[in-house]
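Encoded as structure tokens, the following chain is the form predicted alone, with no partner shown.
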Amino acid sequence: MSENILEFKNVVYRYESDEDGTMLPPAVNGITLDVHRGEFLAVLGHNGSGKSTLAKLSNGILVPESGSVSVKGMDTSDEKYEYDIRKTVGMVFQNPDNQIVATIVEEDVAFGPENLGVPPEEIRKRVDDALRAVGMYEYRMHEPHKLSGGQKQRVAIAGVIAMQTECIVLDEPTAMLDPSGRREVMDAVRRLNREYGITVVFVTHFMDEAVFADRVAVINDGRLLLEGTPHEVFAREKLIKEAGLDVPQAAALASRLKRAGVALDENILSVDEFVTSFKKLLRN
């Protein structure tokens, strides 16, 4: 995973004020960050931290004020690369209802490839493969508005896959879902990363979702505060809390029990790790 599919170098971006058009303080302020091919990168931050702006900078929806963003060496500020960049990096947004454009699931997934001029027989194959990849093939003839939130979001992800993007950037895709929908989306995204080798940039404010990433980047006030494996990042509990975040629930519970004298393993982050450690304790 040494090859970078995305590179942010000293990136600065700021928005204009809605009131008088003056420039606001930078939403992204000097971030340098690489995304390696095939990895699962979780991007964490409180509301207003700049993480969603970073997501939109990743495929040219926004262009840096200074610094650069490149996709496989293509500068997102260069319009001649726009088509190739959008084919390489696909976006999935927070509200699944805003991403549905057709009245039948398979037609919605086919929308992107059709606009790319893909031949009909190839579209058919891509749609079927994409729906199978996210576990929605049996719903291919359903009406999207009758699906649950988690199912709609998986259809949106399938639409990106059908365009054969190499990287998917998901901007808080579970924020509007119930726990069941969140699990559906997380399972689908993890499967795409593990089994299909798709690079994932997963923007979230749910700490438990970041546990499954290869690497975590914490954004605070537009700057890169922390970067490392989930265990490395969440070990910095004091700094995490100063950034307005928290550690995963399993880690918080394990920490409280250890302070109370329970001899659990160190660096517990996930529920599975907690259960394994607790079972080991009961056997001793």
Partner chain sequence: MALLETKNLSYRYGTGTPFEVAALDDVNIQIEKGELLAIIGHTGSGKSTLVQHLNGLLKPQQGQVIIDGQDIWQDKHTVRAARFKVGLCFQYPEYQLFESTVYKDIAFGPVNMGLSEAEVDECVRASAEYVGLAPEQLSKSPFELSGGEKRRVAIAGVMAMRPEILVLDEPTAGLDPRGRERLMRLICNYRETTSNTVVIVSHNMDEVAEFATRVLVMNNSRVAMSGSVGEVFSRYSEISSMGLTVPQITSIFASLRSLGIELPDDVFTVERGEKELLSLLRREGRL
Given for the second form:
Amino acid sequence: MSENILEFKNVVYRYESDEDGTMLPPAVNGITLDVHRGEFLAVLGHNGSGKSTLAKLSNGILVPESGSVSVKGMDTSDEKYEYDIRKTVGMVFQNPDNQIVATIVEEDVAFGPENLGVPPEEIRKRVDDALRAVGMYEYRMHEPHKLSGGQKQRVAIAGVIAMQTECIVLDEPTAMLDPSGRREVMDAVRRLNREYGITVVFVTHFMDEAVFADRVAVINDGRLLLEGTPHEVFAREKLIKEAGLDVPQAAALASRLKRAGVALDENILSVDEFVTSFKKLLRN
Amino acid sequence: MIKDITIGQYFPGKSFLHSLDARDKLCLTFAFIVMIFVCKNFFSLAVMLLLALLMSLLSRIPARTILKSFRPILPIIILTSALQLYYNDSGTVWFEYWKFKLTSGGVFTAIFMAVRICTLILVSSLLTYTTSPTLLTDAIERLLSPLKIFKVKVHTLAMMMTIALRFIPTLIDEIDRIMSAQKARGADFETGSLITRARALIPIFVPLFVSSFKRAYELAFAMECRCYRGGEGRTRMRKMKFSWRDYAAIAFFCGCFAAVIYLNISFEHLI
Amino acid sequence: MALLETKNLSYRYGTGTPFEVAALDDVNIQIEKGELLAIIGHTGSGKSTLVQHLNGLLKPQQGQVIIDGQDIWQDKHTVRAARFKVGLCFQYPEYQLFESTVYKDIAFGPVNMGLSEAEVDECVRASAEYVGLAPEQLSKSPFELSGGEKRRVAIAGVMAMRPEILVLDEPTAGLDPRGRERLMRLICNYRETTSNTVVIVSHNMDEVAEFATRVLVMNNSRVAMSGSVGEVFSRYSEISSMGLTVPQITSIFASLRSLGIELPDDVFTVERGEKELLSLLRREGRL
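Okay, that was the form predicted alone. Show me the form predicted in complex with its partner chain next.
Up next: the whole complex, starting with the chain shown before.
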């Protein structure tokens, strides 16, 4: 079995224009990227960079024009794998309202397993487990439209977990949420990755969310601009800024001070890292 | 405004009525409605009314809430009664003025009709008050599933109902939001002629349609991602099972229906 | 005298039902001419209810909203006048676009005001410029535009009513860093050019720190704090306890100060942080 759960090879994808049906310039233009089993990969990019298209290519909703995408060795363009691919790679979208199907939380979480034909007792167990995993068990009998944005997204995540997918792709799940909702979703996703070993592909334009990832891929104009650990990536402040993104304030402050000749540690990302390094500097 | 309507709303609870199987409730409600039309005199109607009142008690829904559900149909009740009073001239004449004649037959039929409509509304409201929309849809799907042999797409219909139920509150919120936004730009929905007012709705409905199509598109994507392929090969988490309560309810209803038929035969028909 | 003030404003949702909740509780605020006021607070703190009172979309259950010394609920005409004096732009305003062209959509507000064709034209062109829309975009359908452009068209639609106070509910929600920065710059330019008042409701503290001239913090339906950015963010721990975050720079400075390092408590931008830390290091002779 391969180490990679997802493999993008030279993927090109173009949308058709709504008006005249001509092809638009490529949204994804020759991206090669592997997603390793069990990792937390953040995909960063500004709006229109192609990052959402990349997400949709990962489970065969979209099929590449050239190049290939494979999920555990299954080519997404091969229709016979369609079902197995979706069982392996689950997807959570940006708008929490538009992905909840049922009128009661637990019914919605059950939707996926029901489609898979899982026996009722087993569904019950999976639904309860999934709701507990995202901290929404107490809300299982609630109506989705009465929940907050963060809670709705957690229900959507539970819906994917209940299908027991090995990999979950989240396409800007926090873009429409307030800070507390973002934190809720982020915490839930990190826990799934750490405790349940689920591979996470987290698409976002919030750099403070990418900080938690094992690896960050920065997409710009449909191409892979940078790839590496958060420390490596955010050290390239100039390149990141050019891609229409930002680096965390702590990282920006550290790199400015270093440019002014202050001997701070390399690769500072968080408030704590900055404070520790600065303290050390003053003591020396 | 739109949010005040209570008909069709569900009030979660743990009463006897709540605990009945949705299929059972659906069938019994249907039978009840048929039986109401079988009633021919006050005696049989009284049995049905008492049964309906007993059900209201068992539902533990506050009387105020139940009374509120009558408000929208009050005009219909009044109109029906008024028509009976006016047109029915059987029985003894109690009062006469110009073309208008108040007769015993008229009064009795008017009361009979009013009680019949009220009982009808009461029972059907109780069904939705005590059964979640999901369960109700589920029950409809299961009850209608024999129709599959006639190529009726029962599952598709049920799924459409579920999605409609799921999105009605969302769309109501959205209408509210769009209306506020357009009002903030000086749109006026309250004054002017009928045509001006109809025109004033364009700034609400265009954005509503645009966003609904977007929602539909995204939802379809999301459902596909969750391996939805229609009803085939699908299982359900919830198992519907009849308990002793359901059998008891059926038995009790049958008893009442027998009483209705007996009373219908034994006493003179009013209508 | 303040341009707009609220006096003892209170509002409850669902009165008479078991779901009754307070949304505003004795809120007294003043909005001064020309300022850029940021209203912050977590979801449900009452800030959205507050802004809907400012232009008379919601009627106060208790208290008053006063613009130019006049209660806006005095009569039918004053309420309608308030709609135009206070231009309110909701969250995700791109969902309110409906016309066949960008021009017509921006003109919707001015036309409702009953302005003449020439005045409408002037309003539309001026506000299109404020939000950085090119004149040739005015004849396009709003549905052809990108997400960010739609947002700017919708905001222009409110600016076109020439409100004395422009209220924007989370104008940058959902935009990426570049889009956020660009939109905030445009809003600031608008404020400078017209010298009109701007009120923004925001969750993004970095944005507030950079652009606001005054901050109002809402918590539990009440005004919890009001003051300059420095005054508010220096009450760092209180803000955190309200479920709000402060800029990372502010946290860094708070941590350093708690270690006994002498630093000012009103630092919240990277530029200022750099300056302060460099001067600290020079003082200590480390640079």
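Numbering follows the first chain given and starts at 1. Note that this is a predicted model, so its numbers are computed, not measured. Heads up, when I say rigid core I mean the largest set of C-alphas that superpose within 1.5 Å between the two forms.
Each of Leu131 and Leu257 is carried by its own rigid part as the chain changes shape between these two forms. Relative to the larger rigid part, the smaller one turns by 23 degrees between these two forms, according to C-alpha superpositions.
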